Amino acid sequence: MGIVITAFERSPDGGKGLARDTRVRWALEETGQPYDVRLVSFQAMKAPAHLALHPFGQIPTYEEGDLALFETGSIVFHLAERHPGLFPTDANARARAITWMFAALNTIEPPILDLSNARVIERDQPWAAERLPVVVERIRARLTQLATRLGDSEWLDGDFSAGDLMMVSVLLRLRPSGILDEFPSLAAYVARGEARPAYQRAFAAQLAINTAPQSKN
């Protein structure tokens, strides 16, 4: 059995690359691994068959033979360990790439997700207007630190790695807010990630699903 991942039947972002299956697609493209996609509806994500793969009823999932994984960090880590292209060969550089993967998911992404919650899910709460500026300032503080560390470098630590793949994927979620544009070096960093042929293939594949005519069945 080859690699099979799950993705939204119709992504909430309309195929703009923000759905998390894009991260996995990108990693698969960087490592040159062929894969198939099983599309799931929001209803199907909560059904027993999908919950057996992802206990929290989300996407993506990853299946290969008798292995089933969920969480993008875990999936990308697995691919980077199994196939060349995402981890450096030097042991210390590899450890630093893993560290940047954790930093992307544990330090940078949480306040960005808070912004989405504040603007969409919590916007009608009486305290929403007061909370939003606090969330935005938390993001700016983290991006200031990240931009300082990146400096004039092309990537976070030497050559492109899984750490950059995860960080670019996380930062992309900020683009609609305009906050990313306040940090030109980070905006350029994200653009470099998007310009990689592997990302372009992953983005095109995800977009194609979301722009295809819907079945009337």
Given for the second form:
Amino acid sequence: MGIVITAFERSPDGGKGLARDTRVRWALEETGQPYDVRLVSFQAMKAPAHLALHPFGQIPTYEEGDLALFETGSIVFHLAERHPGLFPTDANARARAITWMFAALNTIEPPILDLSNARVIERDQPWAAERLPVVVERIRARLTQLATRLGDSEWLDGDFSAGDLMMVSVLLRLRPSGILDEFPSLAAYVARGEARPAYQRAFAAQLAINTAPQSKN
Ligand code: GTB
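Having seen the form predicted on its own, could you give me the form predicted in complex with ligand GTB?
Next comes the full complex, and the chain you just saw is listed first.
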């Protein structure tokens, strides 16, 4: 069996590429791995067959032979480790690329997720209006630090790596908020990521699914 990932049958973003299968597709494209996609509905995600693959009932999952993975960090790490294209060969540079993957997922993504939660899930809470500016300021503080480190470099540490793939993927989620545009160097960094042919292929593949006419069954 080749590689099979799961994705939303219909992403709530309508194909903007913000659902997390896009970063896995991107890693597969960067490493030149062919893959198939199994589309799942929200209902199917919570059913036993999918829960056996993903204990939290989410997408994406990754299957390759008898290996089943969940968590995009783990999936991208797996691909970067097994195939050339996403990790440097030098051991220390590789360790730093892994560090940036963790930084993206553990330091930058959490406040960005807080913003989504504040805007959507917590919107009707009596304290929502007070919380929102606090969350936005926390993001700005992190982006200021990240922009300082990036400086005028093309990528975070030498050549493009899995660390950049993850960081760009995480930052993309901010674009609809307008906050990314407050940081021109980071907006340009994200645009460089999006311009990569592998990203373009990944984006086009998820867009095709999310804009295809829906079956009436
Ligand atoms: N930590 C996990 C990982 O990195 O793999 C998180 C996985 C995750 O949150 N998956 C989401 C999911 O399955 C889809 S990506 N949610 C369904 C559920 O939990 O029931 C999150 C997402 C959803 C929608 C948009 N959007 O519409 O813009 C963006 C991102």
